[in-house]
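Just the one chain here, the form predicted on its own, laid out as structure tokens.
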Amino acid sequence: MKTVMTAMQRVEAALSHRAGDRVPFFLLFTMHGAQVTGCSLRDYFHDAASMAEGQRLLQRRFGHDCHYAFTYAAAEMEAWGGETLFVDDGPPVSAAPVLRSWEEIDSLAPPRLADSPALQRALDLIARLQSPDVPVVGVVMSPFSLPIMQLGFETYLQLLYEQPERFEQLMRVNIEFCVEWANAQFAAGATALCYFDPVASPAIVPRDLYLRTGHRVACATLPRLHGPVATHLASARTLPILDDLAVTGTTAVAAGNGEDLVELRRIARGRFTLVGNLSGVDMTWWTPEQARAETRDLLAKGGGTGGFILADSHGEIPFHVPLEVLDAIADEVRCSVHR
């Protein structure tokens, strides 16, 4: 009979490519905590104590193997002087880009973490969630993908192709901010971080361009971080650049939505841990029976030998996913122990 592990032990085994008592699974909640604490999303995201309570209540109910200390992506833009738009039933989003012209890059400097209430709340949340038994997972936007919010998508892609010197300057500034923000989260008690880098996906930029830009940025950034990192492309395709990601210093890689988990596992085995591959969008209309079937299929393809963590493919479970569907996923993982 297998010894029952703590969530921390289970995740450490997966990251070390060892089989644990079962496959670890992450339910990456950002908004559901507001539901279980009875808060509006705006109030919830402005109070570290409420967010910590929400994470604990959810982990107690579902038994998943982490506390997720991600608040919302636009929090980083608030540090740069941006504004966040809050809605009642979805994730907060950035308002207008903080950089109105390419010329502003020339004098750009990283913001001070201490001056950002949003980032200080996230650090407070991490400190409140510290536990020897449950990993705390934080999030940092990659320097290469952050300009989507700094400049807007179209303007950033134009910069990438047409202004190589300003692109390099922006990357220098963003790398310094990313390193400081990531290491502040580790110092606050984060066990590991998601390094969100969707622009790295060949679904957005060609691989040869990525190798000249975002790949260089990742290789310059990840070795400076003070803990393990999972590279996450926010459900975008990873397979064509999986070998490239393996040499950046990442500990884990999140599979893209709908990608072939068997093929990804073949490439990842012994090199990095694979995370995935439940579809957060599809979860919104799954029945509990469908949730069980999808979970069972992914466990069969990815689990059992270490080096795999079951999670959604986007890095954030949508607000409208029913709790009963998530109950079914959690129950199926627990039932897998006895098969």
Contents of the next structure:
Amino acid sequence: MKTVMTAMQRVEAALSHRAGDRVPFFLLFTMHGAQVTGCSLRDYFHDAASMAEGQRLLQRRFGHDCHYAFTYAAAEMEAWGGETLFVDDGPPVSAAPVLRSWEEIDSLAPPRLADSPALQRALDLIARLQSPDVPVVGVVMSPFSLPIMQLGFETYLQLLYEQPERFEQLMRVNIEFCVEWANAQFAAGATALCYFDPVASPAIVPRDLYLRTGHRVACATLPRLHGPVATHLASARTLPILDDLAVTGTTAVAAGNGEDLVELRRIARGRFTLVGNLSGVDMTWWTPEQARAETRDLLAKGGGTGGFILADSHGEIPFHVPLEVLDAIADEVRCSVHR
Amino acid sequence: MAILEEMAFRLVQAVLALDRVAVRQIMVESMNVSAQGGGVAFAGDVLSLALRTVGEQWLTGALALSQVYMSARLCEQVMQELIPCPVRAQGETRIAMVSLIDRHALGKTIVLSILAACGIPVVDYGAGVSVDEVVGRVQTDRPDVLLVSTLLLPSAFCVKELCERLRALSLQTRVVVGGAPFVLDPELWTRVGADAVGYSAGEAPRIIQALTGLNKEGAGLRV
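Alongside the form predicted on its own that was just displayed, please also present the structure of the form predicted together with its partner chain.
After this comes the whole thing, all chains and molecules, with the earlier chain placed first.
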């Protein structure tokens, strides 16, 4: 009879490319925590104690293998002086871009973490969730993708193509912020971090441009972080740049929505752990039976020899996913132990 | 290769190279063909085919979104230089566009650039607009086609309420959706009650032409 591992042991085995007692799975909850604690989304995200309680309740119910210390992406923008819009049924979003002209980049300096209530709450959340048995996963926006919120998507693309010197200046500042913020999370007790970098995907920028820009940024950033990192492209395509990601120092890579895990594993060749890739969008309309079938399929493709963590493809379970679908996924993973 | 396809092919190469000089030259050539009896719409057809090709290549993974955006932007800029004040045709169908709920408007911007470059005027309802506000604008303007762009899944779900409220008011506006949620889930447009879907920005001119030629009582279609 297999020894039952803790979530921490299971995840460590997967990241070390060793077989565990079963494939670990992450249900990357953010908003559902408000549901189970009876809070409004606004109140929930403003209270570290509620967020910690939400993560613990969800982990106890579903038995997945992490606590997720991600609050919302716009929290980093609040540190830069931005505002966040809270709604009743969806993720908080960043309001207007914080940089309104090219010239502001010339004198830009990274904000102080201590001056940001939103980031301090996230660190408090990590500290509350610390446990020897369940890994805590935090999130940091990559310096290369952060400008989507800093500048707005269109303006950022124009910068990328037309203002190379200002792009380099912005990356210098963003790298310093990213390193400090990421290492603060590790110091607070995070076991691993998601390095959120959707702009890196060849769906967003062509590979040759990525190699001249975001790839250099990742290679300059990740080795400075004090813990393991999973590069996450927010469900966007990864396959054409997997070999490029392998040399950045990343420990794991999240597969894009619909990408073939068998093909990705062949390319990964044990250089990094794969994470994914249940479709968060499709989960909103799955029946429990469909959820089980999709889970079985990915467990078979991901393999039971280590180097794979089952998770959703986007890095955040959509609020509209019914809890019974998630129950079915969790149950199917637990049943896989007995096959 | 027929002249239309040949010009569109060269235009695709030029926009992807961000070669403003070449793009301008090709569009002037196509407008000269129009003037010499190639048909008023010839230049627009070249542009439409080129941008649709770019969009299709994005859908297959051959191109990145940034290339689609920069291509559309370049075409719009060149066409604004060549035709600063486009003439509205009489009886022209009125088109409106909105980025529903979401403040990120990149998809909307790309579509507007393509339609502007093709000489199709669009009323821009803006970004981060609520369902209430959109219903109010449609009640006032009564556009024939409303293009709805969304980035986040919750915003895509709001299209259902939008469509239901427009129908409850007996408004004849056809709703066309687009954006990441509809690409990730190709059947989502049917579940939210839209009349059509565009999986890439380049499809916009063709979708508008197809819809405005249809009986408004017709069933929804994928174009």
